[in-house]
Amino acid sequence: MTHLIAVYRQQLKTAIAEQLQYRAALVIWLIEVALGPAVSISVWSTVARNEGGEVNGYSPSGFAAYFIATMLVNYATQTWVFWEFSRRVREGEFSPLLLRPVHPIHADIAQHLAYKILMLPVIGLVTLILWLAFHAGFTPSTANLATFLPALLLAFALRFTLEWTLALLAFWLTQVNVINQLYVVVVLFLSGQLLPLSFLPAPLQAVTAWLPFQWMVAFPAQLLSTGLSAQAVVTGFLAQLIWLLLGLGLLSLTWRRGLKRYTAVGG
């Protein structure tokens, strides 16, 4: 466990150094991650306007709270390793990653905190002005917020272990960006990103509960921005665990079966 800290330690000073070397793709990657929201809020602030100030149990400043809260989780939990782990595969980049003396999934995760570490002040900063300008209304209970951290861990944790080994499939085909474009549409919508998932067809809001986007977004951006009852926090609590052992265990298989079809040259 030292050995490792001491490796996330160094990993995140090169990886922060690393980032700040292109701040100009961190101010779009942030713009990126709170344009959304900000356009949702006044489209859905609009519509419960027109419909006599309320939609589906949300109000304006009920929008407003839920599409920051999703901002935020979104922040914290988005990765992007499999944008970019095919042309790691195809120019032989990952060869020498395999050298080294810890698993690459560490460097990846330690990239990915750098990134919101240094992100941090902004988000807080870009969250302020839309919460006073939204004039949002956050109303969760005490327990709902001492349960939003522990929730977001480990929605980052489910969420960077699916995505990582969504990478995977790299291995495997040249070309996977019509893949990773599906995916990210797939979990706009399912996730609770889009609209809130009450929004959904009821045999739709169904199918959620057993796939693991929602428990990624929704979940924990539920718990911060309107609460949930106890038996929903324990079921959200259940079903991320679930699919994190599930992520972890089809993980380690796709990496084991992945390295005996890599060849690259290069690198």
Contents of the next structure:
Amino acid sequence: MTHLIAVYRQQLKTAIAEQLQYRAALVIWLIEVALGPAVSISVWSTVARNEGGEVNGYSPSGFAAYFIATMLVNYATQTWVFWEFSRRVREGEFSPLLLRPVHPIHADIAQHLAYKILMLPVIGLVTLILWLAFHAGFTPSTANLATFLPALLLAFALRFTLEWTLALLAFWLTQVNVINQLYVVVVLFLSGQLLPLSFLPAPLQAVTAWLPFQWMVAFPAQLLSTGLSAQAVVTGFLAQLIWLLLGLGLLSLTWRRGLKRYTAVGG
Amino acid sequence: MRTYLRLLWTFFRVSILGELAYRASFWLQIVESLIDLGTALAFVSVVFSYTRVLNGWSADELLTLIGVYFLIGGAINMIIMPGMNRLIEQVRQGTLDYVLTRPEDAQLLVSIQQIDMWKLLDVLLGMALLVGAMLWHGSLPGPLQLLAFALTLLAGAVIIYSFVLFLATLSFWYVRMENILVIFESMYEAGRWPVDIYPGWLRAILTFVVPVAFAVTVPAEALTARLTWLVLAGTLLLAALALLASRLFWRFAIRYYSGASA
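Swap state to the form predicted in complex with its partner chain from the form predicted on its own:
The complete assembly is shown below, putting the previous chain first.
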């Protein structure tokens, strides 16, 4: 265990040093990350005002709170491994990673954490600006706030596990970009990023209940913005745990098979 | 003018020849464009299941706007962006020297030197959307409206071109400008919606800082008969001024450029 902590400390240090070289990218990221919620809030606030101040229980300030919360959760849970994996496999970058005595997933986790730590001031600034500009109204209970962080951590673990598994597809397919793109769109709609899930057509809502995506974004975001009943919180945590366990099982299975495949190609 | 059109055609042909070697990317681009379009349409249909008009825009009018968004976006990504990205690269590597020694106008050459022909798909999709929106609306726009649409479309393209050229020209002084173009691309996405739904500060940014409003909203307004003469005249005037300003800035920058090669 202490061994793993040392590994993480070193990985974090390297990743932060690496990222600091691209400071201009921070500004780009600031604009990109702020624009999405600003557009969503504007669109849905306009709808709410057209319909007499409220749609589906959301007022303009409620929408603002929801989309700011979604942005925060998305920032905390987002990964980009599946964009890098195909290059790694194709160009043989995986071989040196496999030679290391630790599982390569740890390096990726550390890299993501480093990036998130560096972006923290940026995201804080964006939150503040959007909050003031759109008069967001957050209404969670203290109990909701207390459960937010654990829910966020589980959401990150779940999303990272699923997306790392998805990334492993690169062992079998050479062109994964289309699959990745489809995945991004599905997540955009079914995780609650683009709109609160209660706005989806009824059949789609039924589908989301059986998929892991809403537990990666919508659940923590609602805890923070509107608040959830005690029952909904318990259901949410259970669903997150079950999906996480399933995801971890799938990950180790896919990893072992993929590795065999990789050695076959490389040897 | 004829020479310039011939040059454009030559660059286009070269790009086709180059790209035909990679036919798989044609299918990838189709899938990518369709995913993009599907996402936009799905989002709009959800929005309009909760309201009949969005700030005065009905569903078919918003479809018109999305059509313009794809049309202009496709044109920008087909001709303007690849050339400007390459210009920034050339300034950094010093290969711009070779362009400057050619007998044709350098600004023109760098503007059309690289064409990503697959983006033509987005242009075609945008046109198809425009036709679809008109059929849905049930009536064709009158000749005056079509004329206004053509004029504003051209003006919007000119404004965006001048703006991007201005940004790319800054690379004569600052080396890392490719990031700026990425910012522009992500701001362009806000053009999927009429700019009048945004709060004042954001609308001001999208109109005057990053002129997305002129490229998408104004032509869509022309086609849906909500454009006033004042806005039309203002847009045309602004396009002329922008083109002139970017031209002057380019000339000024070229004089400053001393070459980095050898």
